[in-house]
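Only one chain comes next, encoded as structure tokens, the form predicted alone.
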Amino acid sequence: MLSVIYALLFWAATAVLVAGLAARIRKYARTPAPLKIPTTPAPTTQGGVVLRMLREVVLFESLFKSNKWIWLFGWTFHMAMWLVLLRHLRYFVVDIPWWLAFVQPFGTYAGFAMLAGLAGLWARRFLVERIRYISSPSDHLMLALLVMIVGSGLMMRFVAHTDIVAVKVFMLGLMRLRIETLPSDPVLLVHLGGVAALMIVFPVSKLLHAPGLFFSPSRNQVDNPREQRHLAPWAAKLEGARDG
């Protein structure tokens, strides 16, 4: 029964995550950007925009210029998270390629970096007055959920070990729409329950800044208002109808 409950939970969470993200991205893509508002100094070519977006995604360039402490905790958390996610790919492939085997030890200890980054980001919501003033309960609950996921993952690795072979069989079964036996270890159940909850709330949370960054007109626009007139698609249609 436990395996059935968690299988249904993860199938539902995956459907919510995929459908919710698709709907949000579609909404972002269809939102008009009637003004030319790239944050200056901005690139004047499309290639420059791609390079700028790459620096934002990998280096958090604007955050670094704004606040070095927040950048340190935020960048540490996000980069460590990517390593941890890469490490977890082992549970979704039968044969582990060499590069995934190489990542394993780095992904293991990246969990501690994730926890340190989360602790710093959460502490600022208590210690910095202006951040504390604008922090809502959902902000704290989201950070608590992430801490619970990371903490339980580290506990399974270093304190309360679980049967990772059985966990991999369960995950591979989910991908094949089969329900395999899931170990009943309490820490594992907390970890997987937290992951499923995160998948469900992701499309309606502030975590949407991940895909939203690519649709930000202050970042994805070329600074060429003198060389080329900027018209949103809906404005171009109105102008065409008026001229016609």
Second form
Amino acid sequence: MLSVIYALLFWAATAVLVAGLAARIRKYARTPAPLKIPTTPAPTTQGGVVLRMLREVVLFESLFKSNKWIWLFGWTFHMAMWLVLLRHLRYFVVDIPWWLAFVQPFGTYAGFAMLAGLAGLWARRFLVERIRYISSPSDHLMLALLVMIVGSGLMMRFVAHTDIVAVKVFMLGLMRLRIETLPSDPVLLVHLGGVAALMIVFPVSKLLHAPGLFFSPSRNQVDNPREQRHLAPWAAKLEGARDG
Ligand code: HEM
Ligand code: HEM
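The form predicted together with protoporphyrin IX containing FE is what I want next, because the block you gave corresponds to the form predicted alone; please supply it.
Every component of the complex follows; first up is the chain already shown.
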């Protein structure tokens, strides 16, 4: 019964995540950026823009320039999350390549780094007056959800173990549209419930900053207004109509 509920939950959550994200990205891609507004100093070539975006995604460059504390906690949290997710890949592939075996121990400790980053980010929403003032329930909700997922993950890793082989069989089964038996440990159910909730809220939440960053005109535009006149597609159309 439990296995069926969680299987349906994960299939539904995956559909919501994939369809929701695709719809959002489509919308972002079609939103006009009528103005030339790269934040300067900005790269003057397309290659430079690619490098700038890379520095944003990997190093959080502009956050580093604006606030060292938020950068420290935010960057730690995100990078640790990628490591943790990489470690989780083992539940979704049958044969484990050497590099996936290699990252396993790092992934384990990255769980603690994630928690430390989240704790710092959350503390700031209570302790810093001007951040507390602008914090909405959804800001707290996202952090709470992530803390719940990470906390239950670490619990399973170090305190209340679950049958990870059975978890793998269940996940591989889901990918082949089969329902295998999921262990019924409460901590695992909390972990997976949190993950499904995260997948469902992702396309309607602030977590959209992940794809959104790539569509940010202040970051993705080339600083070349003198060499090349910037025309939004709709403006170009109007101009074409006027010129006959
Ligand atoms: C391309 C990938 C991503 C980049 C470059 C990125 C970057 C950032 C940056 C720069 C912040 C701002 C920190 C601040 O000023 O408050 C942030 C906040 C946040 N990110 Fe990401 N992020 C990415 C993906 C994700 C994903 C996949 C998740 C979760 C599943 C996530 C969860 C969060 C959360 C919860 C916050 C808010 C923390 C807070 O303000 O309380 N991010 N991210
Ligand atoms: C369907 C997806 C997921 C499954 C099946 C899953 C399953 C598990 C299991 C079985 C463990 C215990 C590992 C052990 O005992 O060795 C664990 C640990 C953990 N999980 Fe997940 N998890 C999933 C998604 C996530 C996500 C999305 C996050 C973070 C946003 C996350 C964060 C963690 C952390 C931090 C740990 C503890 C450190 C570690 O063992 O890697 N999990 N997860």
